[in-house]
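Take a look at this one chain, the form predicted on its own, written out in structure tokens.
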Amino acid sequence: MKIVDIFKKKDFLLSFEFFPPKNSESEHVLHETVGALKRFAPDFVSITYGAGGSTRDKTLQWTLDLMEDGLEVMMHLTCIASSQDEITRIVHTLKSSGIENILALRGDAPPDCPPPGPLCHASDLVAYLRELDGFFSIGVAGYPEGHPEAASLEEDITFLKKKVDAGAEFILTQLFFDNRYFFDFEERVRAAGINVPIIPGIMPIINPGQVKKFTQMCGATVPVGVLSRMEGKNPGETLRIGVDYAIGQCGELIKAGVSGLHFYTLNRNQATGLILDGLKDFSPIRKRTG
């Protein structure tokens, strides 16, 4: 089903992002976590696109095998280091197996990327997935603390509209830890008449060095306190320290009404499925897990 006949029928929906995995031990963790996951009942899950489309045929793959398990997929798509030929082969594959959502990005570019061509936005990998077929639900990044590329945060909504208005359903948001972020990147979206639903990203702090690689990436803040208590710590305790903050912070979304959640996993089960139960007390999961 297309995500955005599931928000006709829903106004929450949860769902996890995945990775390719690189070899046969990790493809083992990946089936795991996605068989733990299951009994959230995800509305969908997504599987991610390497730089420059570096895992694209893995991805393809994940997204056809987790279809053939039962859940709802989509898949990223970026565009920086493709043409229009790779493009249209990949959603004409996309189609003819049952796939009906797309995540469209713009992508990094990798080093040896060659010259960008008419492709070179997201916004204009939207507005191609428009006119090559209509066929699928499109939904596009945001950037709650602002695009690390953006001169500012201006520019940044300005960017996020041309994709909405391309043709984007839903607007997935990248990570963040502190709500206020969020909350004022919402507050500009609507400012800016853009009127799609928009899935707040989760990332629980398990791992504070890992945490602070993506971040340097994503240009998210980390909180300074939630790491100070994590200094010295075992991995028992950073993980018990990392899921209390993280179901406090998505405790907080849900009493004000999100459209839903987003759980970037990393392949792994424990913390995500921890946070849910810890807000099991909230209509949106307890509707999930009985």
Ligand SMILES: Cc1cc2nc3c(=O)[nH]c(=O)nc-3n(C[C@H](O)[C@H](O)[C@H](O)COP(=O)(O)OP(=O)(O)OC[C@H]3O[C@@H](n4cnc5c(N)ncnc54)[C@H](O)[C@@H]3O)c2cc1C
Contents of the next structure:
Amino acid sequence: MKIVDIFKKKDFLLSFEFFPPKNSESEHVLHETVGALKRFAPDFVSITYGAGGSTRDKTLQWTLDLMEDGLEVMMHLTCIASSQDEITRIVHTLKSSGIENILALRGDAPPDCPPPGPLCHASDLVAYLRELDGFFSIGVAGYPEGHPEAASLEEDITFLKKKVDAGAEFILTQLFFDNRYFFDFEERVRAAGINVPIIPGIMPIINPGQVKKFTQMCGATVPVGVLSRMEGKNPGETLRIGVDYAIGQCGELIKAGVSGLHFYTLNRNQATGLILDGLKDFSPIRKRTG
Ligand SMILES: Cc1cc2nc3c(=O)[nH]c(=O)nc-3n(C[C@H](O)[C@H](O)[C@H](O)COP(=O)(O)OP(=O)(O)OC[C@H]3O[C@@H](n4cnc5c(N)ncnc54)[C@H](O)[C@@H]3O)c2cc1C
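Having seen the form predicted on its own, could you give me the form predicted together with this ligand?
Full complex below, order starting with the chain above.
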């Protein structure tokens, strides 16, 4: 089902993001993760797409496999290092396979990236997808703390509006750890006249090193307080601190009436599962687990 149509029936969507595994051992881990997280009845799952190209076939394969497994799947698609012909081919394959949802992204240029063609920005990709075929439900990325390349949050939101005006129907946000960034972003987005649902992106903090790496890459503010509480703790204690933090963060978002939660699972189920178990008193989660 198209995500835009799921939103017509529900006001809260739960989703999990995965990346295509690189070898048979990590494929096994992802199968286990998907199996374990199914009990939360996700409205959709999504599979990332390598802007650099190396894992693209795997993205398509996993998209189809998870659909076969009975899940609603959204495939991520980037335009920065792709020709219009490549995009057109992928879109035809998705449509003929019954995939109805695409997250339209620019991606980050790989080192050997050819000069940008007509699809330079995610808004160009959204417009091209709409021009090619009105079939898909299209989502785009939003950045509560601003995209690292943007001159300002205001400018970034101007370009976000361009993506929505081109035909995007919902926004998934970059990870953030302090809800104040999300609430401020949401207010600015609405003030800019963007009215589509915004789903906050949540990354469980289970490994301080990993969080530092991700925040450095995407420009999100490091949750210094949580990381300092994790110092000197064993992995079990570290997990508990990260899970408790995320339960508090997600609980506040749900109370504020957000349109859903999108978990960056990193292909693991333990932390996401514990967080959702910890949120079972909130009706949008309780309803799923019975
Ligand atoms: C939920 C989510 C999922 C993601 N999944 C993937 C994935 O699967 N694969 C992957 O490679 N990456 C992924 N990314 C990362 C993303 O590709 C990078 O953040 C990338 O740098 C920007 O992509 P975008 O679609 O936001 O680009 P855009 O919306 O094009 O924005 C990129 C930058 O250009 C600026 N800009 C936008 N339009 C214009 C314009 N018309 N003129 C001038 N400047 C403009 C923006 O302000 C911003 O600074 C994901 C990010 C998120 C939040």
